[in-house]
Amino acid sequence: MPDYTAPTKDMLFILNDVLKISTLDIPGYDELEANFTAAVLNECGKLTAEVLAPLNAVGDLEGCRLENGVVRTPTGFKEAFEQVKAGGWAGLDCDPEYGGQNMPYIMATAASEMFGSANMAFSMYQGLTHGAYSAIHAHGSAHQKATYLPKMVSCEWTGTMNLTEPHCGTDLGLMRTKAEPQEDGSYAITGQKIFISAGDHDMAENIIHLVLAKIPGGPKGIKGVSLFIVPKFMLNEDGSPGRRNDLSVGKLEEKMGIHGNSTCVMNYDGATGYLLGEAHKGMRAMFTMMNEARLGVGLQGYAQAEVAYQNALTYAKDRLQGRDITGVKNPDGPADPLIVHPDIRRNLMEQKSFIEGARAFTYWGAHLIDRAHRQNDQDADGLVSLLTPVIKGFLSDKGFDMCVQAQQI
Ligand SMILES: Cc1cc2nc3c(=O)[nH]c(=O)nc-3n(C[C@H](O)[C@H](O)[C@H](O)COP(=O)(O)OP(=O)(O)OC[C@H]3O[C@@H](n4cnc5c(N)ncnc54)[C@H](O)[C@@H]3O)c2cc1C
């Protein structure tokens, strides 16, 4: 069975020796001295390796199930999610006003790498929530922030992003989901969204869907798209979840992997939604989530390569096949381990080099995000906006290639 050990030493090397984060002139970075970063990553390494990694195979084999309109997560996910919540891992870099720990984004990025390597399907539940948190934090009214953010930072409520429809994925200007204004200031959302990650599950009291839709009569195409907060359960006066909103899961999507994450077809049948940010400026608001999500996808690419590499390395050291061309290395055994063969070593070293470079690139990107957010550094913001799609595209493509190479071993 594949195994995972958090590469804490390699991660700390990038943070402390390459980027020298505690010396950088960014608010909050002075607290990131070596002992502190090691303590955080060691704790995260324990949780991800001991609790989440063993659930990866369970999640993939068992998958999510849709039962009477509700998605059930695989055995053990719920209990593990409670541990993640109790440790405050979901709110590591979130605003302390809403219960977050206010650590720099670079620390949340390092933690995400471990979550992604250990169990990507599991980590997407909190990952999507973090994206939705960021969009509400950046574009929500004071009331919306006070209503939703504390529960999302703690992951008592989780979040989703709803862009894709059956006939449109890349070109969202073609979107048909509509949002009709109601007398009380809310909107009635009607339409179908597909491939919605963490669209429904049994690990949170409420799910806060962020849904892109068009207000009738607005500009055509992408300029007429607005963003709405659509809770699974409407909120009572006291803020607790009340009656069910008019939305449902149509089915679970068939996928080749990540079966532990519920990827849903979501049907909105006049569901009550609340405008987030300005009307017709939904893409801008959604892109607060998208930039984060894109960096996260690049990170997933090399995080998968890391765990694949670890298992290829273990196998190459253990499996006895053939003899070393320079002389026998394991005279007491019937053959030498695979790792003595030059092509196996080349293959492993290529994977390792990619992972180390990818990690440095991603953490460096995360530090630019911290510069942009914590220092309002416009140059850093411009640079990371340019490089985020590069991080996503290059690291996910190459990360996939590295997994295939690891699989060859
Ligand atoms: C596991 C998984 C989880 C997902 N989670 C979510 C989610 O949480 N929320 C959500 O809203 N969506 C989600 N999606 C959907 C995802 O965002 C879409 O699949 C994606 O936007 C692409 O849309 P599409 O599949 O309709 O492809 P299409 O738009 O049909 O594109 C098909 C191909 O053509 C290429 N293409 C399209 N336009 C151009 C162009 N102008 N130039 C060159 N090439 C082009 C595309 O890159 C793609 O390779 C998820 C998908 C998967 C697989």
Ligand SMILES: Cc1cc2nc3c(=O)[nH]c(=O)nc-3n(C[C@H](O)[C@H](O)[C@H](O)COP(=O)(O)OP(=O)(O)OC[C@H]3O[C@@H](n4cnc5c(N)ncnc54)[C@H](O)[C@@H]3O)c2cc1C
Contents of the next structure:
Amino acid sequence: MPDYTAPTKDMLFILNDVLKISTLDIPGYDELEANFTAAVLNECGKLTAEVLAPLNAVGDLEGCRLENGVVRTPTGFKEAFEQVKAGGWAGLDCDPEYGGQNMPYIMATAASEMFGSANMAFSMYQGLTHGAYSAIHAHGSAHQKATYLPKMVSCEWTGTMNLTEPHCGTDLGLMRTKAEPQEDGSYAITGQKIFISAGDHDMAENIIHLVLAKIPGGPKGIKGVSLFIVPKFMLNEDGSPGRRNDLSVGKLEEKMGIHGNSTCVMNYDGATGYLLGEAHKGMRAMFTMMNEARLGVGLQGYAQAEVAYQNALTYAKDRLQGRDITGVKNPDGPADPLIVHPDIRRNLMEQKSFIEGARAFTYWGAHLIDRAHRQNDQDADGLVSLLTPVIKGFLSDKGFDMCVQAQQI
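Give me the form predicted on its own now, not the form predicted in complex with the ligand.
Next up is only this chain, free of partner chains and other molecules.
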């Protein structure tokens, strides 16, 4: 079975020796001394390596099941999710007003790397929740933030983002999902969304969907798109989940490598939704999630390369094949290990070099996000806005290439 060890030493080198984060003039960074960052990352490393990594193969083999309208997650996922919640890992960089720990985003990024390497399918449940939290935190009313964010920070409730429809993906101006205004100020959401990650599951008592839809009579195309909060369960007066909203899972989609995450077709049949932000400004609110998601996708690319590299390295040290051209290195065995061969070593070194560079690039991007958000630094915001598509595109492509090279070994 593939194994994973959190590369905390390499991560701390980037944070403390390359970026020197505790010396930067960003609010909150003065608390990120070497001992503190090491304690946080070592604890996260234990959780991801000992609890989540062993469930990766389980999740991929079992997958999720749709039973009587409810998605059942693989064996062990619920118990592991309780450990994640108990440790407060989902709210590492979230607002303390809603139960978060208020650490800089760069620390959440480092933790996300370990979650992604250990078990990508599992980590998407809290990852999508964090994105939805960010959108509500940035664009929600005081009532919406007070209603949803505390439970989302704790992951008692999880979140999703609903963009793609059967006939449109990138060109969201073509979407057909509609939002009919109701007398009480809510909207009736009707339409179908596909490829919705973590769209339904049995690990949280409620799921808060963020759904893009068009209000009839609005501008045509992308300028007529609005964003809505659509809970799986409507809330009682005391804030607890009540009756089921008028939404359902049509079917589960299959995505190679992340069978443990429930990728759903979501059907909205006049479901009650609440406008998030301004009408017809849904893309502005959604891109609060998208910029974060872009950096996260780049991170996922090299996080997969990291765990692939670790297993390729172990295999290269154990597998016997041929003899070293400079002389026998394993005289007591019938052959030398793969790692003595120059092209194997070159291949491994290329993987390692990419991972270290990609990690530094991503952490640097995360520090720019902290500059933008914690200092209102417009230059940092402009630079990271330019670079997030680069981080996403380059690191995901090259991360895949490095996984293939590891597989060849």
